[in-house]
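Below, in structure tokens: the form predicted alone, a single chain.
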Amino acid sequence: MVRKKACIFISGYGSNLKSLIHRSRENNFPINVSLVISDKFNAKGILHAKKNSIPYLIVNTKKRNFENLILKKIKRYKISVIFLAGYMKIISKNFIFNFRNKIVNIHPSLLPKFKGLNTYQRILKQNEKQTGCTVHYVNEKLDSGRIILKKSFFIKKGDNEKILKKKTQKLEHKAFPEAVIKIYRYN
């Protein structure tokens, strides 16, 4: 099997992205995690990339030309396939258009419900019963793209917003690699 070059795109800690390079290392992933992109010159998940000799780009968001140095970047690798790990950016038209159908993105809610942030806080609010996440393709309108695949839980009596990430998180960690599979299995 020939597996296709990855990028993730984060932000933060980089759960999302240790899980994926995990699973990379296993011979039947479909895909290698071949360079890590972040709008963050503090995110932790940084680390991940650095122990495992992952090649990295930090981006300022602020510069006007940012999406051209990552599209730079993401040609020298030979990137066939980007994956959204928790970055808090919104991705231009162009740089979607570049990359149609070969963005994949998690969302911490069960889409199309609640898009956009402070997703923990609405689901509470609005007394949900039930949440999850999302793995879906990116498109030109936020968190609407076509679904990949969901995981869902029950909220408990009691939980928080604190709660509900974490309990979203380790689920993200199982959805993300069953996505990544679901892909490529028929490819």
Ligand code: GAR
Given for the second form:
Amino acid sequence: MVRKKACIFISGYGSNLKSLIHRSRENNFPINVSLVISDKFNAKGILHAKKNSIPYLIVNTKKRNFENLILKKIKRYKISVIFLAGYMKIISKNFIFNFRNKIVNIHPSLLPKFKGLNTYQRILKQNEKQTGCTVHYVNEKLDSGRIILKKSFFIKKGDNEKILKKKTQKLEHKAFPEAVIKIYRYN
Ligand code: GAR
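Same protein, different state: after the form predicted alone, show the form predicted together with the named molecule.
Let us now look at the entire complex, which starts with that chain.
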């Protein structure tokens, strides 16, 4: 099996990046984490790239052409799939056009519920019984592309934002690698 070269986009802690790097050490995992892109120079997740000797790029999103710099790098590294692992910047239509059906995002809710930001806060306010995470393809509309998989759990009385985040991310670390396997199962 020839592994696909994947690029992971991050903005923060990088726990999902860590889990993908970890799983990619397995023989039959379909991707190799070949490049990491961060839009935040102080993102903790960059440490996972450094520790694992994975090339990384920190982009200055104040520059108008920053996405072109990303595209250039991605082409140079022959990247064939992009995973958004807590990347908090909206991706332009032009960028999506260049990577149609090759950008995958993880979101901390059961989509189509609770698209966008402040997810945990809104979930609690709505008194939801269940929540979880969703892995989906990225299209031009926010958190709306085709769903690859979801994982859910029941919210317990007393669960606050911090607890929901912890439980959701625990599921995410299983869901993202599982989605990667699902994507390439028949390819
Ligand atoms: C994850 O929980 C992911 O679902 C969320 O950011 C977190 C990043 O955590 N993404 C979004 O909210 C995107 N709308 P990590 O940096 O520890 O992987």
